[in-house]
Amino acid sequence: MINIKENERLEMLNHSCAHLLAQAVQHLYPQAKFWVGPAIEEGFYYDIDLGDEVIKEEDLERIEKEMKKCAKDGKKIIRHELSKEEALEKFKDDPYKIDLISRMDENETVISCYSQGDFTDLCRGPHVETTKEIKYFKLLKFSGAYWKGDSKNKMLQRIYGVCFDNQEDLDNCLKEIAEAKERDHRKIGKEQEIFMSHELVGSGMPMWLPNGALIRKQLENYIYEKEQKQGYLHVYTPCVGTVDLYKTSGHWDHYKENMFPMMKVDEEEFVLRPMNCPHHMLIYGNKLHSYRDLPIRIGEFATDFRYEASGAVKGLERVRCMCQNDAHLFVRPDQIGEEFQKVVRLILDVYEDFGIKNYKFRLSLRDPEDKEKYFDDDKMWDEAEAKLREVLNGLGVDYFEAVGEAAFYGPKLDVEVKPAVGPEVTLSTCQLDFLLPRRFELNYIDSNGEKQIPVVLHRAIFGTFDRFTAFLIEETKGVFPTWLSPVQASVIPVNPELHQEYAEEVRDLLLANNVRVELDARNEKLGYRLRETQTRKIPYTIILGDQEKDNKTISYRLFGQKDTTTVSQEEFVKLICDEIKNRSLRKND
């Protein structure tokens, strides 16, 4: 989707149609008030005081009508320039726009503002030339938004559309969201029962039901393989941590306004955990290594609490109760090279078995004339930065560089994948640290018997599974390749007095060869249960009748698909055993 505020004349078109729509509601609504009506990414808003009024579905349709009305007119978009005086008497019946006004920076001695016939808003511009520009446009949605986003103040309601220069682009768009709400997360994770929320729990905070529970499982047991041959440790460490132990990470100067608030028990002070870095360090500092020892690698399927702002909470994709795939490697200086290279190929080898290839590679440096934000040491900034990029042009992989991104610690890479619809999201990343070591008094014994400092990786493959998960849903509109899903097959009898017994026979086979399968023997008609099994979006479908059962044979159709193919009990179980341990894509990949 075309990203509006990227692209100077869109930006202008969007905010020029947010004023068209207030004049729409306007004329509709004559007791209406305007807060602010920006030009966003996705388009434009405008949100509006209606007093007592309620915006209902079928009123989007009404303004829209009244807008093209107002275009029609082809009215000129005048700028005026007041002063503050001026300004304040013109909007004095206008309490929002009296805010606005009166809390402008008193060098600003000119305020400007924009009328198109019967519309006067405040606003600094720019805008089209005239209201006929304004053709091909949408209202999207509506919703509440408090005033300046404090939930103290009055709800006022909020109007999203989209505006483009041509019918086409408009069309495009148009089909770009309806995409996006067929695949988002939320909505196919709620029909399928993967999981769920809840206001007595709190926001930003998932409940994995069972089929989500399942599905993360598989996903623990993939990763974990994958770093068991790669010699990885694995821990269970608290979801708390006291005060002190993020005061000597540094955490609590650089991050805390990212927790959640302290909680004293007896005469402690802890905070719920928004990393695991610093529990790690402390089970590599539990007792004394030789260089031989390194690398050691910890990891952890860690839940870890973050606080994010409500209005940035969405479904699984940002949470603030999250599980993260992480670890630590803690390594000599001579090994950085080697085992940075190591994780970057994990990440290449686990985005080639999901089919993830629409990614690029950030790394993440440091601003270094932010001196608070970073940690103030420009040899190890130095050291590290160059490091990073070494290996990186080794590899021979494509990354671009992002100033002011880094953690305090330091740099880092992210990867930033493309999903099917939205914008880009980072999944996987790889951190350099040199000073965390340094903080908890992290050494091993160097061939001279001297103690050197070790150098930690940061990283994470998946992410969190949250997120990961999230981005599968939308990738697959919920249609899992037969590993992952909740439910691998579904046993359905033709006539379920005559077949049910031979169809539990191949239910119990499927059972004994670790095949989650179900067997729907209801009193309904077989187009029905052949129905749900699409809706449900489960691979296999087995459908049983006098010739299977005679025969001793399995008639299945894979999801998506109408044709059904006819094999021996043995072959059926091959296949589907086979492309469970293969974890296979696509259907006989």
Ligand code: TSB
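The shown structure was predicted, so the numbers you read here are calculated from the model rather than taken from an experiment. Positions refer to the first chain, counted from 1. Compared with the form predicted in complex with the ligand:
For the two-part rigid motion between the two forms, residue 163 is not grouped with residue 189, each C-alpha going to the part with the better superposition fit.
Now that we've seen the form predicted on its own, could you pull up the form predicted in complex with the ligand?
A single chain, with no partners or molecules, comes next.
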């Protein structure tokens, strides 16, 4: 998908198109007041106060028509400069513009406006020369958006659109948007009955349906095996903790706005936990440790609750109740490099197993100026950041650095992926932490019998099962590898009257070999039943007729393919079971 912000001409054109949108809206809704209308990566938007009016789907077309009319007039887009006083006077009836002007920098003595015909907007520019240039555009969607993004403020109407220099580019972009909508995990998740939401459970609280639960269980088994092989110790802990626990960890001071409010039970003050680190710190502290015992890797598939803004929650990707594939690795300072390297290798290994190629490593560092967010120990930060860089360079992986994105307790490596719709999100993460072990007074006994403080690596390979599943749905477009498919094979007797018995024999054989199989002996046409295996994206369709029955063979088709292969029962069982056991990617990928 093209990034409008990376192309100066397109950025200017989209910004001008936002003004054209505002001009059209002003014609159609004389009460309209305008907040801001920037160009964004996907095009542009404008936030508009329409009084009590709420934009509806059919309004977009009407506004678009008016925009075309305004553009045709071919009015020149003219820049005027005003002093701050003049600007305040000119826009005195518009509280939004007054707000913008009064917040402008002291040094900004000249304020610019752009006019096109009967419409003037406060704006830094630049813009195209005439509205005639704004020809190939489309309004895409609308949503509510709180003024300044604050839910205490008024909800404005946000209208999105995109603009290009020619029809072909616009068509391509619209095609990509349509494809992305098809891939959206919320759409596929519904069609394939993976998850559902219900207002009685609450927003950001999806429920995993049997198909989704099955996929999640496979993911759990997969990563559990990998972690066991690397010596992780898995635990179960409660999804609540006391306020004091989170005061000890520092989350109460640094993370409170992301937490659900406190609840009182008897004399104890509880919170739903947003993170599992404090519980794992206590588990480490439950025993004495020698330097020889380290690293100690405590893992958990742990449920967490976070307050995410209602406008931000999204399907399984951004939820308020999530399950992390979490672990905390307690290491000696001399083991940081090796342990961090192991985590990065595990991430690479897992992504390869899933065929995931579209991701970026982001090394998140502190902002040395921000003494409030980050604990104040420059030496520790510098050493930690250098260590992570050294490992990444040693492994030869590509990464970019992001200043100011570190957690309050240390620098981290994040894996960034782009969902079908919306901005990039973090999947895997590995975070170095010098602070929590101190706060929990953790230690180990070194070779001289002295107490030393361990370092902790927080890491989540899948991130959460929720977000990883959302991403996997979009990556695969719902065509999961056989080992993850809720139904792995569908057995279809050509004529149920003649072939049902043999079909049942084949189904039972596969069931006995732990294949998730269904028998479709419904009294429906063969073509109809075959089509259904395709819409349900079932990996193997087994078609059994006279020949198969007489020869005790199996004829199968892979999802998305027309040709049929015939093999013996033994061969088929081996073929499908090997594919499942090896967790192979789809053959036709």
